[in-house]
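Encoded as structure tokens, the following chain is the form predicted on its own, with no partner shown.
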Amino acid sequence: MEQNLFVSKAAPAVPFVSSWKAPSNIALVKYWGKSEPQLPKNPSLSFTLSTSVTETKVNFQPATSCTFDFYFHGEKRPDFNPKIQHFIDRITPYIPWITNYHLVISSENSFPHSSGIASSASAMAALSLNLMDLEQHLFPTMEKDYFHKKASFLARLGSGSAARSIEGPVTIWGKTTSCSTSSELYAVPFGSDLHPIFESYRDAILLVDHGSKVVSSTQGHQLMHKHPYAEKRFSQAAENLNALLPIMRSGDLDAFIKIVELEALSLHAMMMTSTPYFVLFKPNTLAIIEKIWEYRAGQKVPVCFTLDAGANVHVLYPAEYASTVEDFINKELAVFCEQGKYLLDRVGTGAKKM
């Protein structure tokens, strides 16, 4: 199988320090529902963000077994240990050399954790890049393409959407006949034929709710297994991705908006119709959506929204409209945000070594 290509050799331990910054991403075509090990039920497509990032430093110390300490914003956080241990257990067959190290992991986010801004995506991507940095040090003939693919492959095993947080500005994860290089095992860049307007697209993240979600994404994915509308949803997402790919080449913003907003609402429809059902919307989420619709119709400005698995609203717009849209956000949408807070982000080029 293709995944066997990502199995490295064992190697003697050497002290090593690595630091990477990995971005969050916002899916335009959503993935919701997966099979083991972290394989998507439908392909997805996302914008890679620029300033919503996780910075992670790893100090690799030679040891007799793989152990770790995890620090978040300078504070030791053992509550994160089960998730990290599960990730290490999953990736050890692919990087067997890790059994010779103790890892001191220091991580921090530029945005609120667990509030629906894909914090697990950027976190697992950053950690995976540190691991691949050491692997490249151990095996220096590694090619750049392999480095990125394996980093995405490893990140996926920690958080599915993390596969899309390695490269940018637009990535595809999941097998689709519309992209010959696509894979379920890792994400791939859209390609050089992306329309220039999307390379500088803006994303204002309206922080409707800073708190942790009442239902995690992991739990939400599991509820798709017996969902009455699951198969239809998987087909819808695949069809929407096939329709969006030529739009990403042509720059047809009217068509872009229709698919992106439909995908956002379809994602939350799955949550509201699962058993047990749950709602991650807040009243202010809906108020913002209605304001965006009203503004777009009245001002003829190509602004739209999308949602991740949370209450926060991502407002998407071309860079040429940044001043106009951000004035609208400040005057009419910030009032619906918790403490009036929002983040101004843009499409980025992917992770960076620090």
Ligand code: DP6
Given for the second form:
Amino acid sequence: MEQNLFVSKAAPAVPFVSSWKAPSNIALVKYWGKSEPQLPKNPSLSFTLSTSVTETKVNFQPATSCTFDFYFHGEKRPDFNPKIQHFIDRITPYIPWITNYHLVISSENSFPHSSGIASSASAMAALSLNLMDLEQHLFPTMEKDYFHKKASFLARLGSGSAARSIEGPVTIWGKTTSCSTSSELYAVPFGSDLHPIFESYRDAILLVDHGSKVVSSTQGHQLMHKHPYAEKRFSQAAENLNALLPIMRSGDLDAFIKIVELEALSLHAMMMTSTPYFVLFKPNTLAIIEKIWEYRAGQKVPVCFTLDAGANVHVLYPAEYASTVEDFINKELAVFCEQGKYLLDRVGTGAKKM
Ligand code: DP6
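Since the one above is the form predicted on its own, can you give the form predicted in complex with the named molecule too?
Time for the whole complex; same chain goes first.
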């Protein structure tokens, strides 16, 4: 099994400190449905973001078993412990040396608290990189490619979409015949033939609703197990990814927009047709979508939207249209955001060691 490649040897403990900054990502082809252990039912593709990041510092102290303390923005937060413990339990077989450490984990997000932006992708990616940082210190002959793959592999075991938050500007996670290096176990970067327009693409995140979600992503993935349209959805996503790959090389924005918006609405259609059904859209989400369609048709500007598992809208546009589109957002879309708030982000190059 390929995953055996990621089992490291045990090693004696050494004190070590690691700091990494990992970005969030926004999927263009959505991951929605998985099987154990965190294997996606379809391949997905995302833009790595740039300013929406989690920065995590881990102080590794030699100990007789693996224990940890977690601090978020300087405050001790034991409410996060079950999630982190579950992650550590899952990854210990791959990093057996961790049983010799107590970890003091300090984490901060760049985006505002309770903005409705999911932080699990950037948080799990940053923590996985801290762990790989120490593993590289213990085994210095490790190659860069292995470092990235294993960081993505570990991040995936924390949160599926986190696998796509290690590298940039575009990553693919899940097996697809149209990308020979793709894997269900980790994400891989798109490759050097990505059209340059996508390297500087913009993502304005319109904060429509910060309220806690009625259904978490994890529950949403579960609901795909008995979903009447599941198989059709998984094949649709695989086909959309196959169709999107050549578009990401050619830079055909009309074709890009059609697939990206279809994916966003298909994701929400799955939510609306599961048992139990649920709706994460808000009236303002739809108002924004309609305004974008009207503006695109009228102004001939290649702007489109995508959605996460929530009410916020990600507005996507090429860098050369940044000032016109941001003017439009400010004048016509900000009124639909909570307290008029939105974040301007852009496609980024991946995580960074601090
Ligand atoms: C709608 O990665 O948050 O954002 O693997 O259970 O942690 P878990 O789920 P998560 O799901 C992300 C769902 C999505 C689509 C996507 O990012 O591809």
